[in-house]
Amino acid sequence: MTTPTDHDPAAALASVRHEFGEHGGVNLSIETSSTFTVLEAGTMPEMFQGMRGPDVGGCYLYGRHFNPTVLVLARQLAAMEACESAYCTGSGMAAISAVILQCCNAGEHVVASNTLYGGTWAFLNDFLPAKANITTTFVDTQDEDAVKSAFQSGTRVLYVETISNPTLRVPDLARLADLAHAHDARLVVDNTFAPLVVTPRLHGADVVIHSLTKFINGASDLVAGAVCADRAFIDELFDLHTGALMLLGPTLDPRGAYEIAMRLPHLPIRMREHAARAATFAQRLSDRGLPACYPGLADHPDHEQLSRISNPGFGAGGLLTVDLGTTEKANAFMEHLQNQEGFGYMAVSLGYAETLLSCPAASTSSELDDASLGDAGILPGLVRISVGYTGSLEQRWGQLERSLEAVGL
């Protein structure tokens, strides 16, 4: 396995290029067919059988299971992540429920961090016992002890966020690996708030997850998600008569592909004027006596756990919090810096060239029950901030403070 030491993400996703001929194109090709022809009969029982395939033959049997355009975006983002494989899928959920999916069966069981993604706690906490009969035991994954009792005998999968939504807190990979494998079960981490800034694998994780939609993609536009993983989990997953990839078919459209491997290139870009404003902004928010969250902060409490595993020019992320005590005054704020100060958009999602605000307890978590949203530390004053990095840095703080004035704070 790759070292953190020695892998660079941004020349790991630069290093895997499109095949071309020579007449070839400088850009990636869109294969759009469906289904693949083959030269000779026997070929086919040698795909359906699983002896014949892209890495074995150059062979492609159908659109659900492997396409030409959307294997090398695959390519790109499992060197990314220092994987051997990947897949690209039709939404971050659906690349989160195949993989669940995929690694439980029926009666089978779930840790899970306490602070995650509405749809990611909906389908573990509602769908999967219901359809399923697979459950999930939430828990703090910054507390080792709540984290080993929740085990069980059918435990398969350890379940966290690189970086939590919206809490930002960040857990001990390497540590919680170790407690997923002396457990019989798959360290599975959502690295979508982190690209570039942390590489899982390195720190244990089995399988990492993104849903391709939000710093990848960058601009808001498409919808489409990722796994990463080692090459026979991947093959698991297009297993002709078990692969959750494959029977449920949710694999990414090959145009889709096409514009989010256009955007790659300057990913590594993006990231750190992403970071770099929100180290900013936070730093200043926190000058200014306010409770902003921000992994990149000295007094943030995981700053030093974030330093010790995060790839080296990339900061800490593009996103902040700030609680601002109150529902009605998050909302002011919000509606000020938007529709007074033309700065930013009020907007689920994140990662796109203009900032994004929302209310998480009211909208992206809304799923969690009272409860729960009191167990993840999700207060309703608390605005989530994706940084964006139009016009110029000292132009959006000075709608950022003036907004803050305009509700007293």
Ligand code: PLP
Contents of the next structure:
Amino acid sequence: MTTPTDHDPAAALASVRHEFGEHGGVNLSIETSSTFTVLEAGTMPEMFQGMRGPDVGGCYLYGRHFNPTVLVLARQLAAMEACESAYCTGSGMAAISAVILQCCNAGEHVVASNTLYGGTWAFLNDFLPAKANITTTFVDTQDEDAVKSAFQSGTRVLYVETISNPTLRVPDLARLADLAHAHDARLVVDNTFAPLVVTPRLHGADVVIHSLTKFINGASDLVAGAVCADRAFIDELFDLHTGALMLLGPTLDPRGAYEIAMRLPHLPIRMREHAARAATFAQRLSDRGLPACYPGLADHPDHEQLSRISNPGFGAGGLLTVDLGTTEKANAFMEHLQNQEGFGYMAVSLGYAETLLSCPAASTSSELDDASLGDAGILPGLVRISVGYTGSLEQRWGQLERSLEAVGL
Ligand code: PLP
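Form predicted in complex with the named molecule structure, per the form predicted on its own context:
Now the complete complex, all chains and molecules, led by this one.
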């Protein structure tokens, strides 16, 4: 494993150059073929037996298996995440579901954070028990004793988000990795909120997942995901008999992979600007006496924790929340920002150039029942703000201030 001090994620990202395009183009070519020819008939059975592949002889078999364009993106993401290998999926949920199904057999168990993206929560809480007899215990992963007592003999996964959606809590990954490994389980970390900010593998994560739909693509025009891990785990996902990516088939289309690969070179610049603006807005909201939550603020409960594990230079991420007390106030604030000020959109998702505003209790976390929303601390008036970077900072702050004043804050 790379040690925290010698991993510069932006440098690692840049270290994997695109292959030249056909005709020497500076951009990579899009390999659209869904099937690949061989020169000798004997090569095909060798690929089925795993004796040849992209890394052994440059052999490709079929588009649901590996594709050269998708593999370029996967290699860049693996390098960024200090992982041996990676592959890309058609969505973040495809990556999450494939990883959990790969790690757990029927009758086995997951320990998961009680504050997770609503789709992940529903997959663990509702889908898996019904469809696969895989159960989950949700715990406050900031509470080590609660985590310890949640493990069962069949626990195979401890699942967290680096910066949790939408509560922005930051778990102690190294401690959780130790606990998972002591129980023969894998630590699986969804790093969607913190690309470049944190490299979970350096802190013991076994599998790192991304929804590429968010910051990594950054243009809100594609849905995609990725799994980064050691080579053995990625190979397992492509096993012909038991591989969740091979058999459930949620692969990423090469055209989408190309688009995302073209946006990776400016990911470091974008992440810095998202974070710089989020930090300024969070501080100013807090100075105004509002309950702003941002892990870069000194009074955030996990400020020290994030400072310990974050890579230098990328701040504390591009998301902040502010609790406006009631759903009505939160809605009026978001409507004023979008419709009167032209700042941001009321929309789910995150990591876009424009600011995106949502009320998680009524949207991206609405899958959680009332008790689970309470346990996670997702209040009805909580507004999640994915801070964009268009316009000038002072222009945007003026729009925020006027919208707060419009709702009496
Ligand atoms: N993980 C997190 C933290 C998310 O916020 C989301 C979506 O909002 C997902 C995963 C799912 O990603 P996708 O929509 O690409 O399936």
